[in-house]
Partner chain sequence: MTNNNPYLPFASDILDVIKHTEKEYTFRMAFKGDVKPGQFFEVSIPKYGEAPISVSGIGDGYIDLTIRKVGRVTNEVFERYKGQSLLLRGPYGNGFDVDLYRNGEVVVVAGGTGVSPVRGVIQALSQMPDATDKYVIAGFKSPADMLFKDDLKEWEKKLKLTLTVDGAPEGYTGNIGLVTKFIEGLPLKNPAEAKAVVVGPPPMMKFTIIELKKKGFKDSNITVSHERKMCCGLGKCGHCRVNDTYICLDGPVFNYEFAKNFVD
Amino acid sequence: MGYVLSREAFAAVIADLSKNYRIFAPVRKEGAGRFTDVDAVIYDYVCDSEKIELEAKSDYASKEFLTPLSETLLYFTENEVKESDLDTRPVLVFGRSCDINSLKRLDQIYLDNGLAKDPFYKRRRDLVKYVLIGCGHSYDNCFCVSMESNKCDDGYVFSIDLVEDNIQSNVPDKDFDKYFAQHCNDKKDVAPRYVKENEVKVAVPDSVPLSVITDALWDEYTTRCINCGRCNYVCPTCTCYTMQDVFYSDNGKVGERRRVGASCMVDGYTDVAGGGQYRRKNGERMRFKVLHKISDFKKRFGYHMCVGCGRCDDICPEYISFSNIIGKVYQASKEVK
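Could you give me the structure of that single chain in the form predicted alone?
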């Protein structure tokens, strides 16, 4: 069950929710794109429903609240260490099906990938509830249907679909029903929209033979890829980070420790003590990233890491298509068999 609301009624719902929740949603930033006359859709805190971008796919993923690009974890002096403060107000994160499905991947790595849960991720994760933005159509470069992340039946407190200038909301969480009921008296049968077919389709190999891992198909990306790392930074399932200590004084005894997003595609990612460096070539880095997303992660956890959102294709300055690479790996694996 759900509601069909006017724009004005939906604005009132968001205003009421803002009294109890911080709302983290995609927002169109004019002129903030890669060129001065290009907009960017990025995540930000909002209180006004009109600022929430419901039609365009966001350029960056909704994970930015859970895994900020740069986050201070703790402060230290010569004699003590203090964990950084965190705003503990609950947060509503607005995301599409691929974003909500990506949450399973993030939780797997940060909460269920070792003997202990990551405490800094968990304290943020405990604050979050997701709002589903329905997809009435497929977007450029999306292949979410192939990755089975085009739909989510749970994991959200309510959904939003912009249909003919009205907002349709399915509200499975009874705690949120009150926010809608006071602005819309009639309940209706509402189901969130989801993509049933993408223009881009991929076939993922069940296994990748060793001969494909060492195949020359990766050499192409040694010259094409410029190792900028943008594909990793916009990806909703990339989880790598590095640690940085920032010192406030010359004696090096007062400062802060930061967790900073890292990219397997950039120089320095595989540097080790003694000057060693693994995967020096960009083609080798591409191989590592691709096989991790469509093979290695599944071997360990039983499902693919990639959710097919297509953001890596959208942002690549060299127009390298991740879906095309998957196709090449599939074809090469098929030929070996």
Contents of the next structure:
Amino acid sequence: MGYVLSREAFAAVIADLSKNYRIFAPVRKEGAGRFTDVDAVIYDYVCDSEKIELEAKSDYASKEFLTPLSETLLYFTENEVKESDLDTRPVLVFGRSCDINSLKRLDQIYLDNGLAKDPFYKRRRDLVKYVLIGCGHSYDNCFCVSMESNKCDDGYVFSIDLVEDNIQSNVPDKDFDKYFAQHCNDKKDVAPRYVKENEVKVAVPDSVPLSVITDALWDEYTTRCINCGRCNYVCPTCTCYTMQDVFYSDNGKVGERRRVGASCMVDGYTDVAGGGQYRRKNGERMRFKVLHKISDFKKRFGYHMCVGCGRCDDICPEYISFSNIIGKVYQASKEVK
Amino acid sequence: MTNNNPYLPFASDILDVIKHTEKEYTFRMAFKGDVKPGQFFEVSIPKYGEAPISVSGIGDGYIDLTIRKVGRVTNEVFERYKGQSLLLRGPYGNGFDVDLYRNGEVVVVAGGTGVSPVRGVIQALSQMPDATDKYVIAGFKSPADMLFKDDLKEWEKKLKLTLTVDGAPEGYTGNIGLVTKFIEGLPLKNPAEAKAVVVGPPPMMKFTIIELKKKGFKDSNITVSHERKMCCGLGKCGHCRVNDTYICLDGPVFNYEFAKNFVD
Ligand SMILES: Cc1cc2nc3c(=O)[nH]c(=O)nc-3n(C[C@H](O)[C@H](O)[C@H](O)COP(=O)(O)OP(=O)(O)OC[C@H]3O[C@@H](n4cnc5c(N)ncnc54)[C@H](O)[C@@H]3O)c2cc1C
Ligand code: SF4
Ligand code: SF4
Ligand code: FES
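Got the form predicted alone; could you also share the form predicted in complex with its partner chain?
Below: every chain and molecule of the assembly, starting with the one above.
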């Protein structure tokens, strides 16, 4: 069941929801984009529906609530190790189909890789519900159709599509129906919009032969890529982190253990004591990242990690195109066969 | 959440500290529970960090951790004494299956701190009825870098031990040379069926395997143990991944038939 609402009615729905939920949604930040005269669409907490960016694709991924860039896990006092506290008010995260499809990937690693469920992830995951922002059209660099994440049939409590100044919402979760029913009596069968074709299309090879893994095609990126790691930080499916211990400068007996987002493109990711390092060249790091997204993850879990959101292409200061690389890997793999 | 939080370390008493070299000590830690040689613990020092350390010995109510002092975390470990405690979490990883080596000829090749993870395997081999079919080649940088000197003496009595150093001061009477030098001359009856265990720094493992294959060993009869950067030991942080394998979960011990396909 669904609703067609005016923007005012939608504002009232969001105002009501924000009494019970923290709303984490894409917002426009002026001048914060790839270039200083370009806006960035980032994630932030909002109470006002007008602040939510419903048109542009976000530059950053919605994973930031679940896997913050830096999160304190443990506090240390002289004799005690204590888990950090968490604000336990429930959260509504607004995201597109690629974002909601990426959740399965995050869960896969944090909850289902190995025997232990990550409790710091799980306690956040348990607080979150997702709101789907429908896609009326494809955006720059999107190739979600090729990665089969252009659509999501479940995993959201309601959807929002801004169509000709009205909001269309499909509300599969009964608990959320009351918020809409209060402000709107135009009940209609609406379905979230989704993209059926992208300008960018990729073919992913079924398997990548060893000769392609060690092929010279990666060398180009040793010089082109500047290992800034932005492609990892914006990716909705990257999950790696590094542990970091600190003690407070004013009282060395007290400190904390944090985890911070890690990038396999950045120096230090593989450093071991005594100066050992794997994948010194940026081309090797590119190979490691790309093959994880379109081959290695699938070998382990049965489906691709990459959801085709194109954010890594959007952000790269060197204009390196991930979808282009997939094309090269496909060609090279085909030639081997 | 406190129940079963795998990131929360537990306190373990330091029962003893055995000094091998200036920089390498064995910490005997109180521990009750199942552990296998080749598994590892995260030594977790609040405000300094965590370091994965292999189990170098397993006994009634204790485990041994043989630690080389190299940096932030391990320096702090060396500030601790018998009677104090350390925080640990683990054990992690698969470990060695000692039963694989019960019958027939076996060669263990270990270099430096690589001896720690296989110490339990060597101990088991030395207790086996056909211990004379078990060979150990252990290499250290110099006579001063030798670990487990008392063990070496015991093992020498039961199985065939070749002890070597990369270099030594004048007058040293023992073997000098890399472990790889001693593989060709092993008096094996049936190398095609013999099993091997190889643990040490990456270049040492690489050249040892080349020599073993020259000698006639099958890939599938070789077991290796790998080290990578590790932050969690739980399959979450991603640092230890190679291809579709997580060294911390699926390893660190692998059959070489599988591990030869690793591309870092
Ligand atoms: C499975 C496994 C078993 C190991 N067993 C032993 C052992 O029995 N005895 C021993 O002395 N050492 C062992 N190591 C190496 C040991 O973990 C490192 O020497 C230690 O982490 C160095 O930490 P540090 O803070 O003292 O040094 P630093 O150089 O200050 O550490 C910097 C950072 O790098 C990481 N790091 C550094 N080296 C390694 C490494 N080799 N592997 C993983 N992470 C690393 C640490 O987590 C730390 O965050 C093992 C490593 C692995 C992966
Ligand atoms: S591919 Fe681009 S965004 Fe990623 S590390 Fe290289 S330069 Fe940075
Ligand atoms: S690899 Fe690039 S396209 Fe794929 S999910 Fe990550 S950011 Fe999106
Ligand atoms: S050590 Fe973190 S995933 Fe293996």
